[in-house]
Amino acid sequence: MTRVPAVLPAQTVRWHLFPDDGALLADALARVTAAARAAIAQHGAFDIVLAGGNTPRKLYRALRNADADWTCWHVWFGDERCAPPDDPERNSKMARDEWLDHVAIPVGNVHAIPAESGAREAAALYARELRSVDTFDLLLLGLGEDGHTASLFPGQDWGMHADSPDAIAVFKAPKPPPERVSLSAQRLSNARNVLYLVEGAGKRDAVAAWQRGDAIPAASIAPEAGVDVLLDAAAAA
């Protein structure tokens, strides 16, 4: 049964402009070292979330030469396509390819979403998976033209209830492939820093829906803290 409530939570955003995806991108990679730098300094280690897409990739690809600790560092990820795990259309394979595999990070700190099994099952898997781990230090989410936020798609359960699980079997989404895998919004809310990356003139009614209220998926998304979007000047105009 779908469960989209009425009323959303109360969302703080701050929104952050920027001339062109290379001045976004900069901005991106700061946040996320000087993020990884204060959560190894605070506990000793560094869980961040990795979102899917083209804005994602070239931030990846970027910290490939940061200077981090990467020993520290926890991947896990906020969505993922139900196909074998070298599918290119996968998330990890993406991250694999942009970042992952050329750095120190312990095979075993990855935590990758096993949507091969089937999207109920992988689901299973991983929000027992996910117990290791309380509050995330940083999420990386994108927004889609409809709104649209991890595998968190319109007219669909977002997982924002009390009872909601923290990953979800999603079995329509509008773009192939149609099963999925996703982060409740319960769950991508229990983190210290929420980071979104939106670009292209394509998001602008996306960005314009979320900034008049509208109740999108990327609106469900509610940590304490609050959210940042960084916002090329076409997504924005």
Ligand code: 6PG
Given for the second form:
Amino acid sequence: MTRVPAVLPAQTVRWHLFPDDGALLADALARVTAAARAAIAQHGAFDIVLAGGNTPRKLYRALRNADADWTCWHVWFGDERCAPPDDPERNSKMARDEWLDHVAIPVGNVHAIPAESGAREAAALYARELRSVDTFDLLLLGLGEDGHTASLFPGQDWGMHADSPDAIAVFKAPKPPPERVSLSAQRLSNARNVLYLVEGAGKRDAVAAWQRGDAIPAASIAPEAGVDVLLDAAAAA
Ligand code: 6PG
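Provide the structure of the form predicted in complex with ligand 6PG, given the form predicted alone shown above.
Okay, now the whole complex, with that chain kicking things off.
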């Protein structure tokens, strides 16, 4: 049953405009490494959720050279495409190629979504694995041109309700591939820091819709501390 939200939760958004992608990348890198240091100092671990797509690629590559206590990092994924693990379309493959295979994060600390098992089975398995983590320390998200985030797409169930599962199967994603797994909006909202990375003129309409208060999936992620949106001049409405 698709429950399209009538009313979105109140989302506090802090917009950060950067003149170019280099300045945005420097700020994103500083935020990630600062959040990691704070989390490790506070509770001995850093639970980060990665965004898919192309925008975060530069950030992941820059993290390759970060000075970090990698043994304390736990890497989760906000969504995944249903394809074999080594398929270049996989978000986990991109993250491994750009970053994870180049740093000493313990293998068991990289929690890929087993999307090769098919959306329904993988969502159930990942929801079970997510029981081992409560509030994420940092969540990275992208923004699609239609306002989607993770694999929560307009017109589909975003899993915003308290009783929504932590991970949901997506079968008709308008962005290929159609079959995906996504963390639900309620699970993505359980995070201390949420950072959207938004670049390029193609996102301008989605940013304008967001700022207008339209009910887009990106507006359904409502952590207590609000969200920070890093956007470059091209994406600024
Ligand atoms: C995915 C992503 C998706 C992405 C946006 C933006 O699996 O496709 O999770 O939500 O973040 O579509 O993608 P780009 O960064 O490539 O523009």
